[in-house]
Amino acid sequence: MTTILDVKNVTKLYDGEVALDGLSVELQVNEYLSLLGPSGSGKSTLLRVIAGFEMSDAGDIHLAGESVAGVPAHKRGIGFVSQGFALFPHISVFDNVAFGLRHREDDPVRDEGDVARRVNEMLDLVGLADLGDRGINQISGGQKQRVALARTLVADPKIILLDEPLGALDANLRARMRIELRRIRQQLGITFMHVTGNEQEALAMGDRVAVLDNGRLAQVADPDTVYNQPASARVARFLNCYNMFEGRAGDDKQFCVGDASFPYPSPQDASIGPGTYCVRFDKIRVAPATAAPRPGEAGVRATFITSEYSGPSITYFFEGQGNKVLEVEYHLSHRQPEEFSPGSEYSLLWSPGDALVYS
């Protein structure tokens, strides 16, 4: 692989308090990388510093081997598509994607021709080839998306940076435009680097994902490992798909969680000492209160509070001991759903070696 985008210990402080603290990270030629974090994370600060908007107080970034360290952002070659899209309101779709062809300080495309062209092509493949007349007040918030995508496809940056693209969206459409855009990227072979506060969009967009957590890449791997094996706890608990149990190490070699105590997943976890206990919401079985667990299960008890039905899952909550609210998620694919009792009491059990233990 060859490294397109070269991010070096970039700091960047605000009224001297840090939002990137020494980042490094690297993306290569035709990859998507998503970049996951709660809100202050830095992870839009970060893509504002790569496109030239904002300067780092420390580090350097090399885009296609070369520095960009005090490179305007207009003269850079990186594609910026921010979560409001920026148009203007007041011309057609075509002329909003022909704009920056038209009217950039360098070598603007005065061949109307060949302007007509370009911007047909990048209609065509954002699928608004029928669009190019309509006005911005004219079409919908996913079209709108497509629109902004065109307008910086058009001009052939070597990377496209996307600040949480599809926020704007509903949920349908937003479903819709993470094919889309991972369909236009495998097509045209630009690296996308793709901001987000939600996790499922970073695991379903990414062929990598970084994990930001105050202003420092807490893990970056392919979505699998970052899902099934978190780099720490915090970055489980940015997944939304763990229940985590602060606990100590018990005499007995069990972790202890108040009055419950649980196996480790494995003997050298019980030198870890106090810390997270994580059970993924999928991975834990609701049995009767007064059933026995199977062999070398762990478990606790909890009473039941309500169900969400998500289409695909539904998704139980519980209330355990100090009123701790745990989650358990059924994907209806595998099982039937099942109708518990609110108010009743049941056993969650899961498998040991299905946790994790973070120190």
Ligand code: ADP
Contents of the next structure:
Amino acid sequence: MTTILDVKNVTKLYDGEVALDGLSVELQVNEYLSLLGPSGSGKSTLLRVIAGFEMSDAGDIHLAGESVAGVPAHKRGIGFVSQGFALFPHISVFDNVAFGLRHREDDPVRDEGDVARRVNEMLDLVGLADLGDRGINQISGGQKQRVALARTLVADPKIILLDEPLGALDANLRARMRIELRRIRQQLGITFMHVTGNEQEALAMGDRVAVLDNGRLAQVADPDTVYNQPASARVARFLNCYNMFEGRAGDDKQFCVGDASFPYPSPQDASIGPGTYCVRFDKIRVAPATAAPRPGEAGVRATFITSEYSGPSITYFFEGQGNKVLEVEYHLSHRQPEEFSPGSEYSLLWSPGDALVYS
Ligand code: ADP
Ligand code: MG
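I've shown you the form predicted on its own. Could you give me the structure of the form predicted in complex with the named molecule?
Full complex below, order starting with the chain above.
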């Protein structure tokens, strides 16, 4: 494996406020890295610092082995697709893609035959072969996204940074563009860093997922590891698929939340002290309030509120102690949806081995 991008201990302050806090991350050639984090965690700042639109206050960035210190953005060989696409509204799709080739400072392409060949190749790649003559306001949001991508790809960058590239698209288009991005990446063998606030997008797209929290990386791992073994309670929270209980070990060595208590995943977890107990939405079964738990099973009582059907799965919302909303997800490919009665109490049960505890 060859490192293409090496970000080391990068710190960025805005008016004394830390946006990036000594952050380090490496990307390998041809890797697709998802960068997941809540709003304000520093995702765009990191991309802008890498691209050269912002100066870092400390740390080093190497691209293909060379320091980018003092190298202006347009000479870094980095492609950047910003949130709003930033296309030129008054020129055609073709001219938008051609713009950089014709007008760049270094080695502009003067031969229009050459420009046409390269632009058309990229329009073809992003599925816009027939739309070169259209104006930017004559194409859809998804097509604008493709133009932005083509315009970036045509410059033949070493690495492409995407800042929430699918955020402006509706859910249908988002799913299609995820597939398109993967195909383009496979065809070109280019390195991507894809910023998103959407956990499903991050898990679906990345060879690895980096989770950003307050300007620091909380976890960098393959999607399966991030999903199943989040490195901290905060990472679990960002994943949006865990019920989380704050509590502590009781005298009986069980995890106590209010006046409920349940077994730890393993007995030695009781020494963790005050902590967060996490159970994934899809690891819970719902039973009548009167049903006895199976041996070893953990559970809480909760009142059914409502459900949300999404086709392949259904999410049930319950209210537990202290008005806490608890979610249970049933995947319908291997079970039937169930009817629960709103306002009635049920037992939510899980196997402690499926839970995670963090101090
Ligand atoms: P994200 O993209 O993850 O939502 P940003 O990188 O945009 O987060 O912002 C990280 C932090 O830096 C936030 O607290 C934000 O308010 C602050 N910030 C970002 N850009 C600027 C700026 N140009 N001036 C001052 N503060 C900024
Ligand atoms: Mg942002």
